[in-house]
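Next up is one chain by itself, shown in structure tokens, the form predicted alone.
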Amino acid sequence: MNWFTEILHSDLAQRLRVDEILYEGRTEFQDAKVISNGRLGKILVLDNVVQTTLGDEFVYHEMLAHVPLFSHPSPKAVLIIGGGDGGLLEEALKHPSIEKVTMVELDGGVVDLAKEHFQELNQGAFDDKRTNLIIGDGAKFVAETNEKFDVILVDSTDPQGPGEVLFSKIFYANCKRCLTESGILVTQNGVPFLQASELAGSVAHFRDLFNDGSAYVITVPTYAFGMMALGWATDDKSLRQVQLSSLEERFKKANFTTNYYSPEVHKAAFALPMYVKRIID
């Protein structure tokens, strides 16, 4: 029996069965992995870290998107950075009021194992009419744009190789530069109970350059060893603060199916465990 073991932390891994191995290579950027386990489908392996599976894809990609775009009365212009997967964009195209999503993607070998290996998660994303997609790098693209988004979402591994300098003051405050007057920032960052210096450095950054810097939290099963942590942060402190008649009755008029979000799940989120408001207070 083959097994894949993902060690994040020096005293802590987690397994899981290969039933199959889809592809092995490497990219520009880092080796790749597609593999297939019994329970959760197929799964994304990026330089031995699992980056997303079919099974609980949903609750990351649901929650990184719902959340700000239903906090936004009206947002129509939308840029995710990372997101190579294109599980993000698809949730994010569900919403009708969009009517553009950039989508800045460092390794584009990413894109195509996507397109190939991943089509029930992006279910043709990459080719809706209201996609830019950007072969590029993030931070750069935020550094030089003329462009204004409502919303941005980063959806980055973690803060290692690649992935650095999407946890840097500069590259919060260049998303800032690039946000509207009422625009929110989401991002990705860990599981607070192992990452807390991460989480803690991300959001006093937030505070930093924003109204309103916080987090809320998410369970994804195969993000080991404790609840997920989504960095926000905006200049307009209200938007924390829908009601939650108003996310449901922007929730009924988009009219779409989810897994894991729902208004409550929502109001929920930002409830923040002990723990994790000690982190970041």
Contents of the next structure:
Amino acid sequence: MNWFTEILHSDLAQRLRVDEILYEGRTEFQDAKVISNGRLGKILVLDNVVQTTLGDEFVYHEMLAHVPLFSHPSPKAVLIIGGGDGGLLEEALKHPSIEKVTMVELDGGVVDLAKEHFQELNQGAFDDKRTNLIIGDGAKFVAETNEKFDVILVDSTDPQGPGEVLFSKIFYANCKRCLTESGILVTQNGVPFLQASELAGSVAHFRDLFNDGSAYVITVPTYAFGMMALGWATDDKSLRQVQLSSLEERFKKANFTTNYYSPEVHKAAFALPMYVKRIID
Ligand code: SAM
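Could you please show the structure of the form predicted together with S-adenosylmethionine, as a counterpart to the form predicted alone just displayed?
What follows is the whole complex; the chain from before opens it.
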């Protein structure tokens, strides 16, 4: 029996049984693997770290997309940084108010793998006429563009290798410059139980730059060792306090089904366990 061991943290590792190796090679930027596992289905691995799995991607992609997109009263323009597998793009495009989603992914090789092996996940989202896919560095894009976005979603790798710059203060400052007045920035911020300094660092930067900086939590089976944190930054403090009845109305109007997201889960995700609160405060 063949096992893949993910070593992301210094003290703990997770192992996944490999039933089949569907791809193994190197893109221009990173080592890439597509493996399959009986419980999780197909799994995308970059630089030996699990990025997404067909079995549990819905938790991460729904919560990264729908929490900000239902908090904002009428999001039209969305920017995704990273997100090469296309799962987040697919969720964002479900919102009827969305006119354009610009996705800036560093590694065209990841998009090619996603188109070949993860069609169940991206469901043709790359071909949607509202999609504007740019292959390039997300940090460079936000430093140079004059476009404005209602919501920016950072679906990055962990802060090592090409993803490191996506956790820097200058990157967040440039994101703020690209947001409309009540715009929202949401970021992938790791597992606080093991990556506390990563979350503390991001939220400290948010609070220096924005009127409201915080995080919300989700439980993704393959991002092992506790809840995962998603960072939240905006100048409009009311957006973290949207009434349950408004969320219910927006969700009903959007008229799509989910597997994890619900208006109640949305509200509850901002209730942080004390150990997470201490990290960000
Ligand atoms: N959900 C995943 C997780 O939390 O592990 C992240 C998945 S997504 C595939 C991450 C993507 O970010 C990768 O495809 C990677 O190429 C991309 N990426 C890393 N650094 C980047 C940068 N500086 N600009 C744009 N995309 C970047």
